[in-house]
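Here we start with a single chain on its own, the form predicted alone, put down as structure tokens.
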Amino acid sequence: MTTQGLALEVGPFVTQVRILFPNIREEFCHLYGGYPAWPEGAIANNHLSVYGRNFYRRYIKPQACVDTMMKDAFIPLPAELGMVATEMGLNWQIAVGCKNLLLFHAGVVEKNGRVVIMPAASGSGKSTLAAGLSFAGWRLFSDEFGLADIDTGEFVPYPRPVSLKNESIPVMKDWAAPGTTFSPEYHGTPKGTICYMRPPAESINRMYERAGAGAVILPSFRPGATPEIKPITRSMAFFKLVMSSANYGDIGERSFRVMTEIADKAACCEIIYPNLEEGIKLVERFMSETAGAGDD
């Protein structure tokens, strides 16, 4: 990785990232052991690479840049937050440089075939209630970016390690699975303390996997709430998708249509859940009343 870098392939995408920091170097290859590594030579999507600036940033008070050869402008951060920069880096090249996939800011997981949408704002719970669900008989696509073909409407699968923040962090480590990896906690950053969680092996090794949509949950996390399902219209359905999308204005006619499809066959409803066992509670009675809902 202080070289040519590894290409490494996360659902559809495989990206050459070059590291030069030895500790973000062993945090990053802790956290993304488990996922597949292209031979040398091999043609990726995207590059990425995590650099000093000068010998004074890489050896004396230590600096990660980023550079994602996608006219990127981060600010640089201590080395020792060198794995938030570089999971950022990624981020922006999904965000930026995805234009053959339509692309949502939401939580997706899948069971018995059936594809779960949650778009929602930071700091609804969407990526807490992903991970749970994660670790409760669902598939993990994203925590983060939902990728659907603009041609079959399918989803495709993106199971990056998932984005923990501040409180969600001890409610992960108590809830995931034994022998999960987690990464070191990053303090101080602009949004708090995160930790990065790698998903469940099987979210990893069927990563290549395709499903289509069948509900549009709204997930709204708040504490001490009763544990409520409320419907919305197809509507809200359709404009909360566009609202989350990306790159829906670049995509144009196939992307309305896309969405409009989902929309008129997926189930729909805003959940409202004091904590994460009662979130997963909601969305597993949710998704058994509508059972069927938008087969053919």
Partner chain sequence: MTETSGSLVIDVLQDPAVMLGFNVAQWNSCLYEARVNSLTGRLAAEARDQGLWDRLPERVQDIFLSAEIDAQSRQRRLMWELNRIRRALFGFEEPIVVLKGGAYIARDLTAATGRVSSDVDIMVDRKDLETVEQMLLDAGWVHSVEDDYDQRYYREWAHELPPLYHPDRGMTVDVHHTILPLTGRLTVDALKLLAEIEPVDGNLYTLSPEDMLLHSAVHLFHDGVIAVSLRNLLEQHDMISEFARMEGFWDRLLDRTDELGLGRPLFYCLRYCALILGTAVPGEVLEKTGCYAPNALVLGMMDRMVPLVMKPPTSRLFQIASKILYMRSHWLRMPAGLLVKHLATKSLRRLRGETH
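Hand over the structure of the form predicted in complex with the partner chain; the form predicted alone is what we had up.
No partner chains or extra molecules come along with it, only the chain itself.
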């Protein structure tokens, strides 16, 4: 990984990753062990390098710079937060560079061939809820990036490690199946403390299996609230999806058609939940109530 780098495959993307710091490289390999990698090379969608700004900065107060080859202007982070910088770079490449798939800022999970899309802003608990569901019989597509085929509207799994922030870290360490891989906890990042978690093996092993939209659920995490499922209109679901999409306008007409199809077919609601366990129950309940009612 020092010279040519390593071709890492997650879902529909291969990234040629090159990390020049041994500690970051080690943490990266630990977290991404279990994903397909192509040491002999594969055609890469993206290239990512993590390097020291100059010779001096590699050894004294080392700083990790990230180059995504996509007009990024990341402020270098201290090398001990290099893994955070690397993950931010990988996110940036998808958020900015992916135009062949319709992109949603959403947690996405699947069960029985029905995909649940949970579009929401950062801090709404969608990452935690998606990750929680992945240890409760669901398959994790992504905690952050919903990807849909712009011709068929099918969702494409992209099970990168889940990014857990602050209070959700102990919650997930408690909830996850024994033996789950976690990264070290990174303190003092721009978003507080961050910890990455490798999704269950099942989600990674089946990352090429696509599935159609079953439901759009807007998650709303409110400590102390009474768990509640609130109906929302199809138009509201449509607009929430559009607002959560980074490349809806770029793709143009095709994204409009796909989005319409999703909003037409999927059951939709808002859930208000006070904790992870109640959130999962609400998703399960809503999905069983609407089972078979996919095309009402």
